[in-house]
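Presented below, as structure tokens, is a lone chain in the form predicted alone.
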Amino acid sequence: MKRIGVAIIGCGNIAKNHVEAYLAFPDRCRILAVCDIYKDKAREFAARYAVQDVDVEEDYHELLSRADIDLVSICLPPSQHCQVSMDFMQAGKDVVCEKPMAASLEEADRMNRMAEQTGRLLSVISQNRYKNDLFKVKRLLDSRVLGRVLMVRVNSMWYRGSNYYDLWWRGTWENEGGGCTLNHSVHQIDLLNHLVGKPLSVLSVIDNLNHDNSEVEDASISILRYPRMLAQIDVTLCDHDEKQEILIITENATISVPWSLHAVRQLPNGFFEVDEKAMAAIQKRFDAIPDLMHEGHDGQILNVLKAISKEEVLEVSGHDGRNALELIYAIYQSATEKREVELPLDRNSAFYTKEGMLRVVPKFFKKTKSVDNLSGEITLGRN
């Protein structure tokens, strides 16, 4: 089998997840090369993380025509995920993108018309959805035993302290593109819609609570409307606990991520007993479910090398990227619109296109610190 050449572009906090995930499967794949505009940071990535034999470049215009490089993770940020995941499909290379997508709808349109265009590979990083919890979770829903889900409860909680917004590129509409709806529940934003689908509608709010070096939300509560169904997405980076949860009640069972599972039966009077049998029914359904080989970063780069030597289908499209983005922007809409947005959003909205955007989103407070790196390990939240 012929290795896969690859190129990491953006040696940031994230980029070490897709390094260690390359690393994970020396069989099938070789880390050729690694960018970042600043050369000496991408030298000691690619030092502290003991990958050999790796060209550094500042510019990753010079790895376009690199006919050994085949894939390639975009891990800079969202506001350039569109143009250089563009160049390196238009290249001949597939293309693994960091969550958000792109910094707009529009440009998540055009990355993919690309991927068709190109016949590229374009996989948007999904990783929680390669957890067993979640993946269990799944094949329950799917196969119906918990019946019609009714009520969905999503707490993306986060601690970010005011010196996380001293890095450059954080902490504006133009650059980040939005603050934790987008950049840390599309986690959640993205298992909400692989576990129930899209919603109707939406109606949120937005605010910043205590980050005043930042244009963009800290804080935002959703509700989502489907048929027959409710869902709520709360989101902070305010919560000292980080306990991230999805809460799904069924008609035969109230179930969560991480695994917990309540189930009762009525009594004649409406009010409730437990219902042991059913429990114990459901949990053996969830046991016999075989745990996931590779979990995180790692399941979904084994997804996307498999993918490319044909042996697998691409279990996470840009598709999928865009279906997260566009339940975000709606929720930005209602947010700044103070009103209920319908989905499909409309092309039309001034939240299609990152300059539509732009001119009509509140700004919190004035960015005023502004720094070139940020030293030290990212934190990932709880479960």
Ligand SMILES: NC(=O)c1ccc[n+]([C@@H]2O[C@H](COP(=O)([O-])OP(=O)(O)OC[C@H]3O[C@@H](n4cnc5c(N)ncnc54)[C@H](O)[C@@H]3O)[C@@H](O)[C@H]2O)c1
Given for the second form:
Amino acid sequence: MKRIGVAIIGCGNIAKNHVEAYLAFPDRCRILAVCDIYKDKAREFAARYAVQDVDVEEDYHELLSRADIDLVSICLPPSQHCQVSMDFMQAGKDVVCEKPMAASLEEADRMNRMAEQTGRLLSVISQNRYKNDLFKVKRLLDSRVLGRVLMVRVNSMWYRGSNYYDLWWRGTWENEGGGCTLNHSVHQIDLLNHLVGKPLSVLSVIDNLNHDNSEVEDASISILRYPRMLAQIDVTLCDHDEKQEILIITENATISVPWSLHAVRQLPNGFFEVDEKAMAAIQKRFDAIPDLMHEGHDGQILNVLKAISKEEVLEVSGHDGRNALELIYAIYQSATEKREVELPLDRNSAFYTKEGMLRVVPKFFKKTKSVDNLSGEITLGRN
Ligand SMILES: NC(=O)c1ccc[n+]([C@@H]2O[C@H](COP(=O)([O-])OP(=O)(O)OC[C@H]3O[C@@H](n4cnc5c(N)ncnc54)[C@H](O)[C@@H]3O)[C@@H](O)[C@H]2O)c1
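The form predicted together with the ligand is what I want next, because the block you gave corresponds to the form predicted alone; please supply it.
Okay, now the whole complex, with that chain kicking things off.
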């Protein structure tokens, strides 16, 4: 099998997860180039992860005409995802783009059109789909053993210090595309779409509670309507923790990611008792689903490599990335206009384009401090 030639664009925090994933599958691929506007950073990055025989570039355009590069990981700030992904797809490369897919829905649509026109694969990172609990809960829901989903509560409650927003591209609508609803809860929002489909409408509030070097929100609460189903998404960067939880109430049980299970039986007076038998049966179904061979970025990148060699279908596409963005920009529209917003998001809405959104979104605080780099390891959220 020909090994897939890979380039990594942007050698900051998240690039580590891409490199480790590609290095985990040496029979399938090899990293040929890394690129960062800070060439030394790219060079140190390649050395740190012992990437052998790799070319180091500071301008990604140098890589567009390289016939040996087949696949590119875009690990850049969100406002650059669209242009750089489009350039590589136009040059005939498949693309793995970090979340969030883009800094507007209009950009996401352009990226998907480019993928269709060029016949390239475009995958948007949603590594939490490749976590055992989530994967098994999805399988359970699809098996219909739980009956209808009635209500879902999503927590994306994280902590980021006030200096988090000192990094140059964070904390402005222009460069980051949004606040924690976009950049952090995009994980959970993709999972929600993946588990229960798209909502009919959303009603949201957003605010900035404790990050005053930032224009964007650090908290949002949203209520979503579906046919005979409701959901709530709570998002913040002020929680002294890094929780990612999805609670799912179905006709037959209440389950969650991370995994928990409760099932009750009704009593003649309408109250309940624990239904041990039902719980045991559901737990048995859950336990019978085999663990994933690879979790997180490794799992998703392996799927992309197998999709390129036509062994599997692409599991997380640009359309999935777009669906998450659509809900997020509907949240921003609802919060800004103080009303319930229906999906699909109207292409004539100010919230469809970046320029339109920049005109109308609240800018909570003026960003006055900006640094080129922040040092130190990052965390990716528990579970
Ligand atoms: N999947 C996850 O869990 C996860 C976690 C963290 C970040 N991310 C996402 O990854 C993306 C990058 O985030 P990060 O935290 O790694 O940011 P970062 O700022 O640490 O890294 C970005 C890198 O890109 C470089 N860069 C900027 N413009 C460039 C250009 N035109 N050409 C080449 N290099 C360029 C910067 O110098 C920097 O080294 C963001 O979209 C972010 O939301 C995803």
